[in-house]
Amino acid sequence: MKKLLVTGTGGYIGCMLGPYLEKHGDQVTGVDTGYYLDGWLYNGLRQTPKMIIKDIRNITTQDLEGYDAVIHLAELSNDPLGQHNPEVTYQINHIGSVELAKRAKAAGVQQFIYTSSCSVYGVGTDDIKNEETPPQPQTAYAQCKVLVERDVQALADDHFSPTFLRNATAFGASPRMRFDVVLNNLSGLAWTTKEIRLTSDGSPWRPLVHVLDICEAVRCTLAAPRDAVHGQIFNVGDTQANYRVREIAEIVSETFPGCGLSIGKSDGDNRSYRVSFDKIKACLPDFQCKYTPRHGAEELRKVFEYIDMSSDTFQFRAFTRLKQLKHLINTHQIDEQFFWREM
């Protein structure tokens, strides 16, 4: 059993990861700033780990003492949100994450797992990207991922072992739902409007990975021999799960009965990347993605049926990261640096 600190356990992936690791025998403490605690789509977790409400920028070395590993998810969590205020994005996602790693190292934490993103690959042709491909980040969010990988990699030594998991675009059901990622968003539209209208031609490539497969990648990294993961970058997903956006839309429309589909024209968004996931399979042979996008769409349809999801629920601010942060700013609950204001 390992004693783990997981940041971001109030989020989409984190609320699934904590229970997943506890189920496999580890002791988990969660940390989250609490931005998205307004959103809870369904009761789907039997247990959740203890969670401390604290901004990662305020975590001290003393807070980190006694843990075997830190798994770091807690950042401003997508491209639109990062572009909303790039300066604050850099302060939280880059500086905040690197400082957290430094404090973890100072506290004697031996392993640090950072959840990066395949969005670092940015733009390109139909060529498949791998971990050796030079990143081409197009947004503040993706640029910060590259900077954290660089700066935390420099901290690696005999006593501090970082690993970087570049996740594909996540999908699948989570109580702390996100409807601002592509498959989840299209599924919500299919359920509430019976129609998917792509404003673009749907040609950009996106690699997809189920939220529980991300959890499994973290578990396998924790369980792997140190030499297999020390200082390594792994793309997390399945090479067979690279899809054009229009193909994702077709899968969703086929899964939701009576859902129409229309395709638009190119909208100028040049983010497009196909990704190889051969390295993680070679280095972590226990890792294997279990869920396809079709499984994910079917899972979401069942959840929507179970809760009889309304359009108001689908559009609720807490299930879209940028909407929720704008709400907290506009209501003066957080300040210009995204720290909570005192009442």
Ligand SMILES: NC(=O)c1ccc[n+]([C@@H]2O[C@H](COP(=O)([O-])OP(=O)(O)OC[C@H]3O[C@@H](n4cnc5c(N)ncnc54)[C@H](O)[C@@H]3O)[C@@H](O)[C@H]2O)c1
Contents of the next structure:
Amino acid sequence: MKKLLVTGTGGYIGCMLGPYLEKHGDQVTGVDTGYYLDGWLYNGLRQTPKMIIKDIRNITTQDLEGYDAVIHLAELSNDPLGQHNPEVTYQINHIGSVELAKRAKAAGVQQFIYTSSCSVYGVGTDDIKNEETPPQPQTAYAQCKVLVERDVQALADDHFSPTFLRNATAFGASPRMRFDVVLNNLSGLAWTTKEIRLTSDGSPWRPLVHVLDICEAVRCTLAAPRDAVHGQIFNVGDTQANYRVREIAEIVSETFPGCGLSIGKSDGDNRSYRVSFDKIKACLPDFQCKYTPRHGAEELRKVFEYIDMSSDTFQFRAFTRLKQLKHLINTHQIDEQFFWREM
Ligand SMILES: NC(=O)c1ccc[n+]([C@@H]2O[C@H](COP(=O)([O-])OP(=O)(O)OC[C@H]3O[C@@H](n4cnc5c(N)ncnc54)[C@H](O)[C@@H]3O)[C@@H](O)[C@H]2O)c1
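Other form of same protein, the form predicted in complex with the named molecule, not the form predicted on its own:
Time for the whole complex; same chain goes first.
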């Protein structure tokens, strides 16, 4: 049994990852500042690990003592959030993450797993990107991912072993739902409006991965021999799961009975990225994606049926990361640096 600290357990992936790792026999403590704790779509978890409410920027070396591994997810988690305030994004996502890794190393933590993103590849061509492809980040969010990979890689030595998991775009059900990722968003639209209208022709490619397959990649990284993962970057997903946006829309509309689908004309914006996920399969033979986008859409339909999801719930601010952060700013609950204000 390993003693694990998982950051971001109040979020979409982290909320599923903590219980997943506990179910596989590890002992998990979560940390999160709690930006999205207003949102809990459904109660689908049997056990949740204990969660410390703390900003990663305030985590001390002492807080990190005694853990075998840190799995770090807690960041501002998408491009629109990053673009909304690039300065704070650098403070949390770049500086905050690198300082956390340095403190983990100082505390004697042996392994550090960082959830990076396929968005580091940027956009542009139909070429298939792999881990050797030079990153071309287009946004503050993606730029920070590249900077964290670089700076945490530099900390790797005999006593500190980082691994960088570049996740595809996630989908699937989680109590701390995100409706601002493509498949979940389209599924919510299909359920609440019975119509998906793409304004463009939907030709861009998007690699997708189920939230539980991301959890499995973390589990496999923790279980792997050190040499297989030390200092390594892995794209997390399945090479078969590079879809065009219109294919994702088709899958969703087929899964939600009575849902119409209309596809627009090419708007000349053909920004795409296709990704190879062959390396993770080769280096972590236990890893395999179990869930397709069709499984994800079906799972979401069942959850929506189960909770009789209303339009208001679908549009609730806490399920769209940027809406919730704007709400916390506008209601003066967090300050300019996104620290909670004392009331
Ligand atoms: N969801 C995806 O499609 C996807 C794809 C690739 C990579 N990732 C990465 O995976 C990680 C988790 O993503 P997610 O979808 O669960 O995002 P999320 O926004 O649902 O969760 C992030 C969590 O981090 C917390 N957090 C943010 N800043 C913090 C801080 N300063 N201190 C403490 N906690 C803080 C938030 O409160 C939130 O609970 C992120 O690093 C994200 O960039 C996600």
